[in-house]
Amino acid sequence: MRVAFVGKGGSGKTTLSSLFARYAATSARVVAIDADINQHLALVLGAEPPRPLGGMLTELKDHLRGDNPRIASAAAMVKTTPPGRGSRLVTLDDPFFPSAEVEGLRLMVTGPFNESDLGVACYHSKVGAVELYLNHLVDGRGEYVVVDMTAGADSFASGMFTKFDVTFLVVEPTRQGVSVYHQYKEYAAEFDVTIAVVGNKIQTAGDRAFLREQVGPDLLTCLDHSPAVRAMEQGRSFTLNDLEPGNLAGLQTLLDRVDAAEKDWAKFGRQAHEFHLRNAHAWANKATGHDLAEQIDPDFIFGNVALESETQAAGGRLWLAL
């Protein structure tokens, strides 16, 4: 399952991806991956960054194009091309993809600004990576990615928010972060997304109250100010066993409902050739110098069957060369 967690800057988005991360890690198969502009995943974490993402798009592009016959070069591949016929899908151990292990689980980064991208470039350019890593991924049960997207809206500024089972509005007890929730929520209903709030930095009843009365039933659970969490964010040693019952509580309860999310291969499909199609139209095909409608498969089945039908074709080709 994919995994997004979002909101405002200060909500605590970034804790709460590693916590999350962590805690899933204890039963299951996790890739945390540090999508925002702001690189603190790996801090948080404790872990050294690998290599970044955002600064291999050549050679990620010629990797996962394979040799699909509709992409013509890595350069004609742009972050919203879909897998098809002949691309190379991955999974969550494929070792092209650089990470670090820690806390039971692989971190990847897509990487801040380099000084020779101040002031020329976009950060979508880097986040592009992983939208291109999500479009090629099958996720099986028992396997998360975990996202820790881009701070405010900005998470809604490509197609990947549509790349998720489930994503996680993290919302502070205060107008402003209520505010956040409205605006999120009238995105994400244009398109089919489905957002579960979890408040965070509960002080007191009343700010439970507050965002019970202002959320509804969207708000899936509250995590408490923690001491244990404050010390990890301060580099002081930190295990889950240090949260608070609750919090730790609150946890399962992210978990139970990402497990219980149903994978929808055939929307993810819809919405790849969707988004690829506006960025074309939008940009990338006189970006490209092709159009890129061209690139969608439509015999190109999303998900399991197509993985099992790549490792038939390698399987045959490994045979054909003996």
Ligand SMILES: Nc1ncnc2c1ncn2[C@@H]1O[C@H](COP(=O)(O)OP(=O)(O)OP(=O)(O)O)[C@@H](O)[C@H]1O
Contents of the next structure:
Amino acid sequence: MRVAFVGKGGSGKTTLSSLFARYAATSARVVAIDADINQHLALVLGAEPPRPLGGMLTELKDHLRGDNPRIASAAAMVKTTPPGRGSRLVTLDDPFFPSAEVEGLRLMVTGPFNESDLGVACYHSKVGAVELYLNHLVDGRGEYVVVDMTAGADSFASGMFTKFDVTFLVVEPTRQGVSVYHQYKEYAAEFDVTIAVVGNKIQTAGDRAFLREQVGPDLLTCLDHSPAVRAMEQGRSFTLNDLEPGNLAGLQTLLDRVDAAEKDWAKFGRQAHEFHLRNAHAWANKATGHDLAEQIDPDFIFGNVALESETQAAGGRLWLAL
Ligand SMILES: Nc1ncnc2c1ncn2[C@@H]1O[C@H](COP(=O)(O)OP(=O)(O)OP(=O)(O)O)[C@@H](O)[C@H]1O
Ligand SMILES: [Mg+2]
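Please supply the corresponding structure for the form predicted in complex with the named molecule (the preceding block corresponds to the form predicted alone).
What follows is the whole complex; the chain from before opens it.
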């Protein structure tokens, strides 16, 4: 299952991504991905950042396109290019993707936006590495990919926000926080994206009541302002055992929400194709000199079925090689 944390700058996306990933990792396989322009997730998790995915786009494209005949080269592959027959699908423990092991989870990062990128690239091209990963990922129940997203409405600027089973919108109990919620709700409705609101940094019963009143049934749960998180920010060591019981219960509510989500591979495939066509028309056809609509394989079936048939094909190839 894939989960994104989005929200206003400073609302707590990185904090909640890291807490949720740690919490889920106590009983399941977890990949946490830092896809924010300000890379903080490794720091919060206490890990050395692994090699950034954003710096290995060509390798990654060559890996993922496998022997899909519709994708002639890495240069013809763009961030929205969907998998088709012959593409290489990935699972959570795929060793191709550089990661750091920390607290029982795998951390992957897009990498920072360097000064050398100014004027020649935008951060979306780095985040494109995650979009490609998510497009080719076959995940199931009981395993979680947790993505810490860019602040603000920027996370809606690419098709990436359609790649998740649940998107957690982190909202502080302020008018500004609530106005971001309204904005995101509109985007989410337009694109059939499942969002759930997580109140954060709650200090008083009044804070909680404010969010309940303003957000209504979209409010899934609230996490309190946490002295344990603050202590961690001040450099003290931190484990989940240090987290307040109410906040641990909040994390369990998030996990339950993800587990209750329906895995809809047909919708995922539809949206992947839709965003690829949009992207092709907007700039990618011109940039690559190809008609990228041809990359869509109408007979490819997204999801576990695809992985099974790929494994069978690989088995067949092995058998032929012998
Ligand atoms: N529940 C909480 N209790 C205490 N402090 C918190 C809590 N949630 C977040 N914070 C603190 O608020 C600050 C901002 O949090 P965080 O960095 O997670 O936000 P963000 O949304 O990822 O920000 P950015 O948009 O800059 O990426 C940090 O100092 C963090 O420790
Ligand atoms: Mg952050």
